[in-house]
Amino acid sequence: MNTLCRVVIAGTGRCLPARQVTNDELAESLQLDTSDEWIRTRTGIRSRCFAGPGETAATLGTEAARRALQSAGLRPEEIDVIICATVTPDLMCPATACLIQAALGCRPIPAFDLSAACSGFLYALAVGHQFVQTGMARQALVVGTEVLSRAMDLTDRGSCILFGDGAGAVLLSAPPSVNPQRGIHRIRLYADGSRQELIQVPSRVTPQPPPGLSVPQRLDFIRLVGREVFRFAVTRMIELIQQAERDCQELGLPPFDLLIPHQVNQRIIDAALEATHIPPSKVMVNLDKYGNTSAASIPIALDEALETGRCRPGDTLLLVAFGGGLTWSSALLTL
C-alpha cells in the first residue's frame, strides 16, 4: 500500500506588467464618470497593472514560474506535471500551460489548464497536491496567470476600476524527510453552478445572449453583478475562516499566522474581519497596487508575503478565495 507524501511549498515566485495604471490615469484616458477617491473608497484599489504589447497570460506565467523555480533551487527538467489556472488564456488550445511548458524549457510532461475563476489557483493547488502526495510527480508547478484588461469593458466604471493583469506560481515538492507540521493540511473546494450569471467571461465560442441570464443580453466583455457578487463574497469568506478554525483545533494545529485573501474589494475583506474578529495585521493584502487579479491574486500576494516578511518558514496560512462559478476554496498549510 502506497504511503502519502508530505507535500510542501518549495518555491514561490510573481510577476507584474510594467505599465501601472492609476486611478486618476484610468479615469482620465477612459473619460469615464469616476475618480482616484470614489475608486478608492468604493474598492480600496488605487492602481492596477495592465499587459503591454508581447505581455500575454502565458508570458507572465512563465516568467513567475522562472522565479519560482529559482527560489526553489530547482532546474526546468525537474518539474514534473504543470497546472495553469486562467480565464484568460492566450489560445482555447493549445493549453497556456503547454506554452509555460515549451518556454521554461521541460521536458515532455503532463501541461494543462484549469478554470475556476478566482478560485482557480487554490483548485490547481489541489490537483498539483494530489499528484504529488501520490507519488504521480515530484515537483509540481502551479501557476494563476491573467490578462483581465484584455477582457473589460473599459467604459463600464462597475467593472473596469477592478481587475488588473499578473501572474503568481508556486513549486511542490515532497522532500524525503520534513517536519510532520510543515505542508498543506487541508484544502477545500466548492461550486454553485446555480448562481453562474453573477459573474461571466465570454469567449468566441460563447452563445449569444449566453446561457443562464434571467433578462437575455449580449455578452462581448465581463459580466458582474457586483451586490449580489458582495453579499456572496463575504459570507463565503466568513464561511471559509470559521472552518479553518475548526481545522487547526482537529488537526492540533496552532492558530494560523496570516490570512491570505483573494484579493477583490478591501470592503469585502474588512466586512468578514469584522465578522471573525481577525485583527488586521494578520491579513495580507495588496490590492491597493493591483487591483483584482483572478487567478493570479493569491500566488502574487503570497510570494510578496514571503519576500516582504509577512510571513516565514515555520508559519501557518490560511489561503481563501470566491469567484465566478460561483466557486469559493480555501487552503490551510505550514510553510
Ligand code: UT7
The other form holds:
Amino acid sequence: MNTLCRVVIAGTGRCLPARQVTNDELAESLQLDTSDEWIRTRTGIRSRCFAGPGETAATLGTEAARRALQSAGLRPEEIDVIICATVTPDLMCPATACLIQAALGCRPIPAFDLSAACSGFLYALAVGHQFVQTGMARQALVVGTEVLSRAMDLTDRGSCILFGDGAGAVLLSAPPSVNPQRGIHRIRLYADGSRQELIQVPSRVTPQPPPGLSVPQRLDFIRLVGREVFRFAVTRMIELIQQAERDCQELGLPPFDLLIPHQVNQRIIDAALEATHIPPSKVMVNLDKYGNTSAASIPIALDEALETGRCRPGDTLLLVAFGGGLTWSSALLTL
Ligand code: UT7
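Can I have the other form now, the form predicted together with the ligand, not the form predicted on its own?
Below: every chain and molecule of the assembly, starting with the one above.
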C-alpha cells in the first residue's frame, strides 16, 4: 500500500485588476440609492477592483498562477494538475483551468474547474491536496478567480455593493523530507443544497424561473438573500472555528496563529470573533480594499498575509469559507 505524502503550500500569488472603485464612485456611477457611510458601516468595504476590458477569470487566474509559480521557484512544465474554482468562468465550456493551462504553456495535464461558490477555493484545495497526497501529482496548481462585476445586478444595492474581481493561486507539493508539523493537516467540506435559493447565479440554460424563485428575472445575475446568508455565515463560521480548535488539540498542534476567513462582511467576522473569543490581531482582513471576491478571496488574503508579514513559514493557519450551495469549509495547515 502506498503511504500518503505530506502536502505543503510551496508558493502563492494573486492578481487584482488595476481599476479600484470606491463606494462613492460606485454609488455615483450607478446612481444607486446608497452611500459610502452605509456600505462602510454595514460591511466594512471601502473599495473593490473591477476587471477592465480584456481581463477575465482566465487572465487574472493565469497571472496569479505565474506569481505563485515564481514564488515556488517552479516552471509551468512542472505542474501536474490544474484545479480552478470559479463561478464566473470565461466560458461554460471549456473550463477556465484549460485556458489557464494554455496561457501558462503547461504539458498535457489534467485541468478542470470546480464550482462551490465562496467555498470554491477550499474545495479545490481539498482536491489538489488529494492529488498530491496520493502521488497522482507532484505539483498541483489551485486557482480561485472571479469577475463578479460582470455577474452583478447593478441596480440592486443589496448585492452589487459587496462584490469585486480578482484571483489568487497556490502551488501544492510534497517535498521529499518535510517536518511532519508542516503542511495541510485537515480540510473539512460541507454543503446543504436544501438552501440553494439563498445565493444563485443562473445561466442561459437555467430553467425559468430558477428553483426557489417564483418571479422570472434577468438571467446570469447574482441573486442574494443577504440577511439570511448573513445569519448562516456567522453560525457556520463559529462552528468551523470551534471545530478547528478541537482539531488542533486532537492533532497535537498549537492553537492556530492566524485566521483567514472568506472576505465578505466585517460584521460577520466580528460576530464570529466575539463568540469564539479570538482577538482581531489573529485575523487577516482585506475586504475593505477588495470586497467579496468569492472563490478568490482566501488565496488573495493568504498571499497578501505572507507578503505583509502577517504570517510566515512555521505558522499554523485556519482558513474558513462559506457561501452559495449553501457550502461551508475550513482548512487547517502549517506553512
Ligand atoms: O459570499 C457569499 C456570502 N455572502 C454574504 O455573506 C452576504 C451576507 N449578507 C450581508 O453581508 C448583508 O446582509 C448585506 C450587506 C448584503 C445587507 O446588510 P444588512 O444589514 O443585512 O441589510 P438588510 O438586507 O437587512 O437591509 C436593511 C436595510 C433595508 O432597508 P429597510 O427595509 O430597512 O428600509 C435595505 O433596503 O438597508 C437597506 N439597504 C441599503 N441601504 C443603503 C440594503 N442595501 C443597501 C445599500 N445602501 N447598499
